Partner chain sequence: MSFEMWAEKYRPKHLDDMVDQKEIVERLKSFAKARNVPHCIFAGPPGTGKTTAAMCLARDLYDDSYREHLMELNASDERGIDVVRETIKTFARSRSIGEIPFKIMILDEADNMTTDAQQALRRTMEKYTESCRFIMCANYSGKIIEPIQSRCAPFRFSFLPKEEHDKYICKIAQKENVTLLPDGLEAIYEVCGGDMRRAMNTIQSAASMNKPVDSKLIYAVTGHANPMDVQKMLVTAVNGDFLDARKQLRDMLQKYGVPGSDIIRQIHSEIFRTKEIPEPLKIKLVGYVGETDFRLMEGSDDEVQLSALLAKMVQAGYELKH
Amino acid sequence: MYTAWPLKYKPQSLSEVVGNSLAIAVFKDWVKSWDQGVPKKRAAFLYGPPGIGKTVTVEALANDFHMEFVEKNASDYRTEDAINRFAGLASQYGSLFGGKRLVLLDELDGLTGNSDRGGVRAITEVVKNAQAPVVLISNTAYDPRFATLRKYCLLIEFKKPTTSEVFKHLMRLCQVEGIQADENAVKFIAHRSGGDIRSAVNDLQALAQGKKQLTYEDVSWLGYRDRQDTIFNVVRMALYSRTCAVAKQAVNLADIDIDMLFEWIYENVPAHFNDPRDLANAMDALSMADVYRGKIRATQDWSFMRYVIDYMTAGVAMARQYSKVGWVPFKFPTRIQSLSWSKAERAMQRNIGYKIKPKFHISAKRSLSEVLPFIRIIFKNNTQKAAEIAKWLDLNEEMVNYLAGNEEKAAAITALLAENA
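Let me have that sequence as a structure, single chain, the form predicted together with its partner chain.
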């Protein structure tokens, strides 16, 4: 029977986990501290590149400590039900059968791809009120969306194991499998993995399973696997490449969606193009990329995406002619943090737009710029008029809260509405 080796040789105990001994020790102490009562940080946030044993560590620990282990996956988070269930699980330390409970939310970054701010917020609530240890796992902890969540978590960074640690692990597997392996061949695999132990084990299996021997010739034909690079390297490529082809590669290497990459580039262009002539050309390329984004939105024809990519990467990189090259730090896109960017907010605006539409003979979309701002002003200034508008437009409580901007005002408006009902 075929079993994937990463699964077959998955550590059953913390002592078998490769590397990250410091991080593991911190994590262990934190879990232990729960026996003395609820600690200050109710969640541990494990972050680091893929394939280096974050999830495995949590599983092994649960095993070692005989804890009831509950895991949820990124794809489930979005539904309210799932979050409620998760909240229920995290609300009790002792499980039904007397054991202790450990709750894991894996692949947290899966949430951010679609900028589901509401989901992160709900998870933050769960963490704040947790009565059992909650473990969050993500490739990055420093996504702006996690800013609030981070405050309530013990951050534990997992680093790539060193090549020699990976090497030792692979050699041990070869021994167990009864394979006579050339050290150089195994070193090559270990080196090639770039610290991703899961992919190293996968590669070893692909090359060596069923063999008695593994030679350097067996492995040398393999090239380096393209590793997903950090966002900084990706942005650097888009801003500094000398050729179009290399700049365009940035999109393939990016671990984030294209809109997000666009934001990163847009944010960093001004600081990295210090000659006004270059800056104008780079910004012009971004403007063209955006024109094609608009085309996609208008026609839903995604084949225009190739031009978006060309302009935002190669177009920007080729703008560099006079700028001096010096070390400038990369910045996170600040624009995203602003409220109007969030998906939840846009959905709310859209729903209000659909209330305005029939009354104003104007599309929901256009009402956002032509009517909504004015309604907002009235809500801010005049509770009586706000209530009248709320009634006229048949706004629900959530919409009133949103437009009022603060709870006090919303309560006053709602009270007026109830009076007149």
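Positions refer to the first chain, counted from 1. The structure presented is a predicted model; accordingly, all values stated were derived computationally and were not measured. Take the two forms, superpose them, and find the largest set of C-alpha atoms that agree within 1.5 Å; that set is the rigid core. Compared with the form predicted on its own:
- Remark: with the core as the superposition reference, the CA shift of R376 between the two forms reaches 2 Å or more.
- Core-superposed comparison between the two forms: the Cα of I309 travels 2 Å or more.
- Superposition on the rigid core between the two forms places the CA atom of Q175 less than 2 Å from its counterpart.
Could you please show the structure of the form predicted on its own, as a counterpart to the form predicted together with its partner chain just displayed?
Shown below: the chain alone.
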């Protein structure tokens, strides 16, 4: 059965958490201090970038110390009344089963913004009167709304693990999975993860699962994804920035033109604004941006461009008032996709999809979106593996030419096929 490796290898003990040994030591000492009575700081405020192990550290500590673990998502407790209902969880150290209780309020970032209706103030009161250890988690502890709350918390900063720490963790996973891994290949994955453990483990699984060996050639094409990752970050800025200035910076970071960026934002707004009021306001902003795009086309007066940029970035970002923040994948603009594919190209891809379908036991549609892009990368960069794949999938010469992208590479692949026939 398929199991995501970040879940399969989720730390069950503090000894398994990657990096942040000093922060973890401080956190352990704070929890132990409750055995001598209620400490001066009744809450620990763990903060740092996402994906580096803050939440799993709290869960692992609860396992090690055999504590009853109570976890809540702060974004679901925005109002004072809701927080007060939550307060009972922190009102006693002992649990119903005679053990000790550890209370976690995660994603405190979700309380910031106009949607917070007394939530931060109520959490501050909970912390001041807590009789059990309370842990707060956020990407930052220095949002102005947390100014009073910080006074009652022990601040513990979690930092991104080093590339070396991520590398060692990935090598351990390879050993457990019985994979003989080229160290340079694993270092490449560790380096490009930027300290995000979840991302690194996901990449390793995608590249190595089911294999006995992992070579540098198997992973080097990941660099191709970085350009797509960049546009994802740009769109994320336009959709989630808290200030107009930051949202407008998205245009400067994008390596695509304004019209293409508009299509990316337009495509992804409906999925990322889950409150109908926010969605209506975001689409209004995009409609105004489109009005000014029309003026530019009609008059060739490029001074209107500043209004296009303002509405499609800052206008969209400021529309977010009530939508909950959660992980939603970004999608390639379907309007551009449909315009860029010729009938012949779609037919070719469909035929290749039917070749892939029985080998991977997935639909032809999934074959095109999930497998074909990677096969094209291999065909353009590794002639030997391309020939092996072409033989395995029983691809004809036209299919090989299409995947290779140029006649020289296609000829080399075809020659290898002929030699191995």
